[in-house]
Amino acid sequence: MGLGTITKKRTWLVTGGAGFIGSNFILAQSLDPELTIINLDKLTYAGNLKNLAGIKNHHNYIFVHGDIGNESLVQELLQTHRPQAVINFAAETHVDRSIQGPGAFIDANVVGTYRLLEATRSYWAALPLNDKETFRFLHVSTDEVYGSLKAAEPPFSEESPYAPNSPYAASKAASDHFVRVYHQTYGLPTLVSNCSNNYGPFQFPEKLMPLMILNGLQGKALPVYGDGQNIRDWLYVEDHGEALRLVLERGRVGETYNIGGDCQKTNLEVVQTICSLLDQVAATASHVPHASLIAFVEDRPGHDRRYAIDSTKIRQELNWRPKETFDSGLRKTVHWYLSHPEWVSAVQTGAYRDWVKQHYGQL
């Protein structure tokens, strides 16, 4: 019996839910008059309370300032909360970061998720059976921990072998074979997914998109590493959000879930896409067109070359499809950071100012 199944109100935990994708789907789940959200987050760099500021004083929302390795505390807001889920987004997750600091990695990434999985097996193994059978643990991971594609392999699929070629890779490695772990030996009822390069509102600004969306109507460098020819599969973070529903309330128990948007692009591809929306939204300014700001940099190192992911399961089993094409997606992320400067305003401090100097030199 799935979570689909129940019909009465249900309460669910949100570890890391002030982060991109964590808070897009928050907002999304919010406007469900049934559910309570409980989102625990510790707010480093990237986690930010303004992307939730619109449901900050809804009722069925509570915000908890935590780590997920603080055992105690998990296990103080199970018991209080008493929850049917927890969905597990909280990371670190930037590749660059983690060339420069592995260890902060280890501790969120592998640590954090060991110690959320215990505390979260003491509660459920405590459940009475009828809600040990429905509750459900969904551990939110990324398509880096099968590593490189060559030009002309398949995408990756849920049977693809595990090959991370960074720390942040690694480390979200690590943790998804405990979760399958958890499942395997205690009978924890756990599901994980695998997606691709999300993109969307509410996105740290050194990620991708949203560097070259703000750098470009800056009148500043747009730097891409090495030739620009790593291709991504690229998922609007709404579309995430609806297929991560349903992994959480049809999904079977102990599988994995690859998903994708059924979007190659090479990082230029979308650079230069990038600079065609900004031509027509910022036709006047003085550096138009916005291709002549590219800049190509050194590469990074362990830089992946190619992603691509396999959807066909959860499509198969779940039915489902983005809704997004990566033009429609793309459209409403550039008009979105147009449409939010203070927001803008807010991330881009001193220190994030001195991280893109670091990455990517003086431009």
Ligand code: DAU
Contents of the next structure:
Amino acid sequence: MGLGTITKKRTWLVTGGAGFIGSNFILAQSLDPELTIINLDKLTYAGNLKNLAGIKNHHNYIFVHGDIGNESLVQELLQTHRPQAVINFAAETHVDRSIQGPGAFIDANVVGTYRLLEATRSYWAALPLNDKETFRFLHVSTDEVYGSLKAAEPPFSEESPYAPNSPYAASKAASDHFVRVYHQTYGLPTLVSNCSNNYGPFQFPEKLMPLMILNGLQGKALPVYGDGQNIRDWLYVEDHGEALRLVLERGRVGETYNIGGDCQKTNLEVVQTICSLLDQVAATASHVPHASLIAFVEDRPGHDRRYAIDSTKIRQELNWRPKETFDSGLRKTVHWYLSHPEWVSAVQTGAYRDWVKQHYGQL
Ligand code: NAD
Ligand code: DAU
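Pass me the form predicted together with the named molecule as well; I've looked at the form predicted on its own already.
Zooming out: every chain and molecule, the one shown earlier first.
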């Protein structure tokens, strides 16, 4: 039985809701007048309350500044707001940063998730039987836990073995395992989703798409790692959010659901497509064609060659389908970055410039 069918008025504790996917998710779900969302976010460099400015005064939205690893804070939030679900987006998420310093990833993704699970378990254990049965803990994870595919291999299914290759991927894999354990050992009603690469509004410009869009608009080099032939499976962020809502409300407890766009592209194809769109929207720029800005740079260590997701399970069981195509989603994304210069300049702070300088050097 799904959450939505039990009671109309619901409360969810969402963690990491000031980041890219979490804020898109909260904005979409906040249209539901029966739902109250408590957003617990540490506001790391990737967290941005500007993403949620449109709903900050809504009576059914509450922001709490804090760490998922702060067990007593999470306990207090659970006792005060009595949510029917916890949805965990909170994580350190950038692979390149994880290579430079794995520690923060272990703290947030492994220890943080463990402490969030502990706090949730003790709240859940004391719920009345009916509420215990309908409660859900949804852990938002990644396809990177499955490692890298060879060109001819079939896409990752829910049965693919875990084989993480970066500190980020290992930390997410460990957190997935802990979520599994809390279901198997303690009976906590958990769900895990493993999704492919997202793109869309509010993505921090350290990630491929926003980095290329903004560098292109600003006439800067477009740094493509290695030979640019690594493949990612792209999904528009709102389609991910819709999938998560379905998993939460109708997914089978203890199960994993793979979510992907069925949209495999090489990085070079992605960058070239962005360049063609920029040629249209910034036709008079001095650096047209934008593809002339492409610069092949040193490869990412341990760089996964290919990701691809087999999303048959969620399509068949929950009748989920992505609404955006790569073409429509990418157009929306480019347009969003073009039409939000104040958001862009606010995130391109000194700290952001320091990262770019440290990671890419003088391009
Ligand atoms: P993001 O980096 O944009 O946002 C992460 C958010 O988590 C930020 O708001 C940050 O402040 C917050 N946070 C970090 N550590 C925290 C802590 N200890 N306590 C509370 N808040 C904390 O990330 P994203 O791209 O939105 O990813 C969200 C989730 O989805 C992550 O778990 C990630 O692994 C997963 N995921 C991302 C993608 C993708 O393509 N971006 C794909 C699949 C899965
Ligand atoms: O697959 C899901 C994952 O997708 C999420 O779990 C991660 O949180 C998210 O960051 C993303 O990981 P990737 O490593 O695939 O994303 P990123 O945007 O960093 O890179 C995408 C591809 O582009 C990858 O093959 C590396 C390449 N790249 C990236 C950057 C930042 C470049 O060629 N140049 C760059 O400057």
